[in-house]
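Okay, so here's just one chain, in structure tokens, the form predicted on its own.
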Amino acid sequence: MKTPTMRLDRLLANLGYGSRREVGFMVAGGLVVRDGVRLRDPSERLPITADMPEHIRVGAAPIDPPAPLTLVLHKPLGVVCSHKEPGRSVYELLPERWRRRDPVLSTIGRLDAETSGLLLITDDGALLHRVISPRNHVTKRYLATLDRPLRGDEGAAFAAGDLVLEGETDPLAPAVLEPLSPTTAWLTITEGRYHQVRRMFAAVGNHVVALNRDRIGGLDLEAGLAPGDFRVAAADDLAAIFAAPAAA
């Protein structure tokens, strides 16, 4: 396959830098090296290849990583998925430059305020779509505190595949639920309605106190990662999304 190529200056700028008028002058100034070699031309064409942060500097530091991008996130409690919402944003948690990026990063789903764990953001559309498309059945797990001890029938009511949610007619998917303490259990589901492991607990006459997500598909919130803390997804995260987890 062909490697694609771009414009200096468009490069730059799709990566959030500044429009390509303030990304020449950069350029101009010699702002822009790649292997120890100054760029002076805003129109030359450059290789759009995975490894450019090690060959290309801007400023002091690597080349911002080309598109397609995706990040994984461990994200804290008390900011939203979304640019709309009122509060503070994951993306807030980014670079700056990073949501002037062109195309744009995206949450892959959402958690809501009150819900940490693993959180995928991308520019990648196809990705995106792949992960959250119910054909795919790609499972997500999460840790719930409960506010009332299980009753022992959960797991039945989960697993069933009939289980309703206030508001809506159809039956979600059939999911697992593995009981650890009387008040917290894992829960692994394949579909991403609206707040839907709340609910689910809600409907069997409970209150979910604290969530956390720890997986999606058999990637794994790798315990090295802190709240708040982001690294750029290898080729081997992406596959192991849409592996089958491993057994806990």
Given for the second form:
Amino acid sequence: MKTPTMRLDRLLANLGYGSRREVGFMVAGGLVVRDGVRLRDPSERLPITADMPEHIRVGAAPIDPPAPLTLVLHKPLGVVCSHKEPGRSVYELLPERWRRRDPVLSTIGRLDAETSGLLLITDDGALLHRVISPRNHVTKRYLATLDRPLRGDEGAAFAAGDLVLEGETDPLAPAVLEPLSPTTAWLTITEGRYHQVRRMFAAVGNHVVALNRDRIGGLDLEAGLAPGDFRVAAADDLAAIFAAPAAA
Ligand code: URA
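Please move on to the form predicted together with uracil (URA), as the form predicted on its own is already shown.
Everything in the complex follows now, all chains and molecules, and the chain you saw is the first one.
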């Protein structure tokens, strides 16, 4: 496939560095350097490649990664996944300029404010749809801490494929419960209905007191990524989302 190219001023504006006019001044001022050479022409077309940050600097720092960009983020408790909800949003965990990127970054699905764990953020609409489409059966695994001990029949209720959540008419797809202790369990689901895990446990007479997502498809939240931290997803992370999880 031919490498796409873009004018330098358009690229910088799309990455949120400023308006076309502002970034034009930055370039004319010698702030953009490629492999040690100042780029002075805002209209120069550059090939858009994932390794641009290794070659191009804007001021003292590597240029931001160009689109398509996907981030692996460890969502902390207490932040929301939407721009519209009140409260601090996950987008505030990213560099401020990234809120002005075009194409925009969006979360792939949502976690509640009171749920922590693995969250993907992307500007790649096709990837987003591939991950959330129920047809692709991408699994999501949650560690649920429960208010009351499991009775023992919850796994069968979740696996049956006929559980209907309160206020809904469509039964849930089968889900897999793996108890870890009387009050903790992994629950693996393939859908993303509103507050799904909390409502599933409510449907079997329990209550979730803490919830963390640690896996999407075959992609695990790594121990080294602290709450609030993120990293740029590599090609093998994207492949892992659509691969089977590693055997326990
Ligand atoms: N299920 C929930 O109840 N909450 C989440 O954040 C995700 C799944």
